[in-house]
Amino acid sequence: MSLDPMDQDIEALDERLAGTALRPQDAGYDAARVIFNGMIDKRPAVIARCRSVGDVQLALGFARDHGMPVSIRGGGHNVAGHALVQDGVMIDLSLMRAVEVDAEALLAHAQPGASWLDFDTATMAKGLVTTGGTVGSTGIAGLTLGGGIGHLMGSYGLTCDNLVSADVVVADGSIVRAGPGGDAELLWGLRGGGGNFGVVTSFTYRLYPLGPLYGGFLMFAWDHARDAFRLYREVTSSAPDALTCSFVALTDPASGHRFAGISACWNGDAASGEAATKVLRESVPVAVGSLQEMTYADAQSIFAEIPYGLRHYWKGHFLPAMPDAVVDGTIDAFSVAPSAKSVILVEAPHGAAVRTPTEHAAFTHRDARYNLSAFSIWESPDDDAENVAWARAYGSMLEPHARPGATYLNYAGADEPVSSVRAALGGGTYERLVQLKDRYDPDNVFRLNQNIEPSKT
C-alpha cells in the first residue's frame, strides 16, 4: 500500500534524523507524548525524537515547510503542557541529557533534554553546584527560561541568574549563541523570558563550590499548622542567605492526615546549621522528621517525586508581604482541598535571589518575598470541576494582596492570557522582550509558551 505524502515526508525526516521521526501509528509514539500533566491530551503529527543540534533544525525546517504549528519538549514537567501540540511537530529534546563540567572553568554544559538529577549528578561529582530545581524530574531548560526558584537561592541567585550563556536555533533555522562572543541581550531575554525565541540547545551555567549541608523536612500536626505557618513566616521574614526554607500543606499517604511541613537548607556547616535553625525546631511541637548534615542529594530530594500523567491545575501569585488574611485563608483554603494529593507550597525568595537586577536577568518579582501557589493534582477527570475551582479559589483569595500580574510564569498554567504575561514581565521589561521576539521570532513560530508575542501580531 502506498503512502500519502505526509507519511512519505515524515518517512524522508526519519531517515534524515540521528533520531527518530514517528507518527501516530507508530510504536513508542503514545509513550513518547506522555507529559506531568494528564490533562493535556494532544496528538501531534509527527514527534521528532532529536539527537542532536542537526536534528533540531531538521524538525523546525520540516515544520516550517509544511507549515505545521511546532511545540518544545525538554523535560516535559510544563503544568500548562506545553510540550505537546496538536496535529504539529513536537521537537522532543529527551534524548538529549548530556552534561559536562568543567570543574577548573566552574562551569557546566547541559543539553536541553537533561533533568534536574542529570546535572546534580554530573555536578556533583566534582564537587560543584548551582541553583537548581528542586524535584529531579524537572526539566533544566523549562526551568531555567522561567526563572529557577531553589534551594541554593539565596547563596547563589535563581537558576536563570546563572546562565553564563547558550546556544539557540532560532526561527529561520540558524544557531545564534547568547552570552559572551555572540547576543548578550539575547542572554538577558533567556534569563526568565521563557521559550519564546528559540530552541536553547546548549546551556552553560556558573557553578559554585560544593561545601556541608544542613536541614531536612519538619512536619507539625494540622492543629498546629497555623503555628507553624507563622514560625516560617517570622524565620523567613529576616532569614540570612544560607538559609531557604519553603512550606508545604500536604497530606500523609499513608495516614490520611493534613500536615503542615517546613523544609530548611542551610548553605554552610551542621553547628552554625544547626544554630540558625533552632528556632524551627523547638518554637512549634514537631511530629514528624529532624534536621541534620544532609548531602546536596538529601536536600534535593526533601520534595517527593510526583508522577507524570496524573492531572494538575496550579494557581498561585507572589507577595511582598504575609499578612494574617493570608496565612488564615492558606490554612482554611488546605482544609477543604478535595483531593488528597494536593498540596499548596509556599517559597520565600531572598538573598542573592532578590538582589540580583533586572539589568541582569528579564526575570521580575525581585520585590516579592513570597511565591504561594495551590497545586491541585488528582486522577479521574470526573474530578476536574471541584478541583480547578479550588485552585482558582485559593488564587482568587491571593489576588488582593498581591500586585498585578505577579504570576511564577514556571507555575502558570495553560489557561493564562497573554496579559498575565505582559503583567508577570512588567511593561519595560516586556518590551524589550518584544524587540527580542522581533528580531529572532517575527512569525511567532515559538508560540506553545509563556507568550510574548511579536510586535506584527
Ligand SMILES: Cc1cc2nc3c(=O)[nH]c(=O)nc-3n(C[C@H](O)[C@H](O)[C@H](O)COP(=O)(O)OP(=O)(O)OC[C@H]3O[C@@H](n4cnc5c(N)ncnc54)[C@H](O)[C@@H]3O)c2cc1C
Given for the second form:
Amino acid sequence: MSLDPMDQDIEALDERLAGTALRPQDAGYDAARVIFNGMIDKRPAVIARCRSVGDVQLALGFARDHGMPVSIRGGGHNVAGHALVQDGVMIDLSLMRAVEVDAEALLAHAQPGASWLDFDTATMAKGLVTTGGTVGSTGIAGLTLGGGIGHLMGSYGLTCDNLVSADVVVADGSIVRAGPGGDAELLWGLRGGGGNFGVVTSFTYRLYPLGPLYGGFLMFAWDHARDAFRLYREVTSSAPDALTCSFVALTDPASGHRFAGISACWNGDAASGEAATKVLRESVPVAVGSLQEMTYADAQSIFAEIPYGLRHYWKGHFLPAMPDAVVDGTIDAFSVAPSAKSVILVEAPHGAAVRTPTEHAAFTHRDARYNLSAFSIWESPDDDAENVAWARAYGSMLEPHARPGATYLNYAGADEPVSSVRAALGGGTYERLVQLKDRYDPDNVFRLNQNIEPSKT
Ligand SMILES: Cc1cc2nc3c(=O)[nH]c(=O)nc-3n(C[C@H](O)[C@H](O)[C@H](O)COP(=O)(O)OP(=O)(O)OC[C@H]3O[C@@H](n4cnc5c(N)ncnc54)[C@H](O)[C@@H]3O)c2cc1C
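Any chance you could show the form predicted together with the named molecule after that form predicted alone?
Now the complete complex, all chains and molecules, led by this one.
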C-alpha cells in the first residue's frame, strides 16, 4: 500500500466513486487525458471518471479540500484545451452519455458526456431532432454552453436556444435546477455563458419532428473558388430559414488539390429543396458532389470526422456582412495555407438563429451574418510557428470588418484573454453574467473556460 498521503486520498476517492479516480501511474490515465487538440499536454493530479451526479459532487469536494484547480471534460473537443488541468482535478464526464427521449413532450434529457452522435441516434430513433453540432464526436456539453451552430439553426435557432432546463452542481457542491421550477436567470446564462457556473449534469432540449431533408456537399475546382464564394454570399444573403449553407476551403487528401466547397441543408422536401438550391447547383461548374434527398444522419456526416491528437490553432470572427475584400482575403489566405490539413470554414447564422432576442440567451452576436474561421491543423511541433502565424494573419485580415470582440467563443483558443471574453459577450450581457458568477461561483472555482471573472477577483 502506498504511503504518500495524496495517493492515499486519491485511493479513498476512488473507493467512494461509482466511477474511478485515476492517478498518473494508473493504467488508463494517459488514454483518459487525450483531448482533441494535440497541442495541449497537461497532466492532472487526478482524473475523476464520473458515473453519477454524486461522483461529480465528490470530485468537486476533493478539489476543494485539497485546494486544487478544476477542469471539466465533456466531449474534449474545445481547442483551447480547457478540459485538461495541470496538477488539478479533471472532472471527466465522458462515461455519462445516456440520452432519454420523451417523444410526447418533445424533449430530450441528456447526460453531459454525450456526443452529438449519441444524441442524434437517440432522437432520430423517435423521428425527432434539434439543432446540434455537425461532427458526431463533438460533445453536446461545451457546444451547447457556448452557442451551437448547426445545419438546422435557420429553422430552430442555435443549440443553446433549445436548452429548456439543466441541472448544475455549483461550486459549493449543491445541485441547482436552471429553468422552469428553478433559476431562470441561470438558464439564460447557460445559453452562451459557457462552463462558468458549475458542472452541468443534465441537459434538457426541445425537439422537433424530423421531416424530409435535401442537400449535400458541392465541391468546386480552386480556379472557381472566388466565384463559388461569391455565389455562397449571394445565396446566404437571402436564404429562407429552411436553407442553411456553409462554405469550406479545403485540400483533397487524395489529390492534394485545393477545393472550395458548399454544404447545403434544406429542411423540407426534395422538390422544394431542388428549387431553393438550383442557383447553387447551376451557377458555377461543380467538380464533385451533388445535392439530393437525405436523412439527418447524412446531413450530420457532410463534414468528416477529424481524428483526436492533431495540432490545432483556430482564429476567426463574426461579421455583419461579407465585403469583397473579405471574399478575396479568404481565397488569398487559403491559397497560402502551410498545411494541407487546414481549412477555412464560413458559417451563415440566419433565420431563427438571429431572430432570438438577447433576453432569451446570453449568447450575443445575433447581429452577425457570417462566422469566418481559419482552422489551422497540422502534425509536427516543428511546424507550430508558421501554422499559428497563418491563422493569426487570417484573423487580422477579418478584424477591421468585425464588431470589436466579435469572436465565437466555442472556437476561441487558449490565448484569448479575459478582455476578449468580455468584448465577445458584450458589456451588458457580460455584466449580467458577472452577477450570476458572483452568486454561484464567487471564488472562480470554474475558471478553466472562456472566463467570466467574479467581481471580487
Ligand atoms: C471537430 C469539431 C467540430 C465542431 N463542430 C461544431 C459545430 O458544428 N457547431 C458548433 O457550434 N461548434 C462546433 N465545434 C466547437 C465546439 O462547440 C467546442 O469545441 C465545444 O467546446 C465542444 O464541446 P465539448 O464538450 O466537446 O468540449 P470540452 O473540451 O469537453 O469542453 C469545453 C468546455 O466546456 C465546458 N464544459 C464542458 N462540459 C461541461 C459541463 N458538463 N458543465 C459545465 N461546463 C462544461 C468547460 O468549460 C470545458 O472546458 C466543433 C469543434 C470541433 C473540434
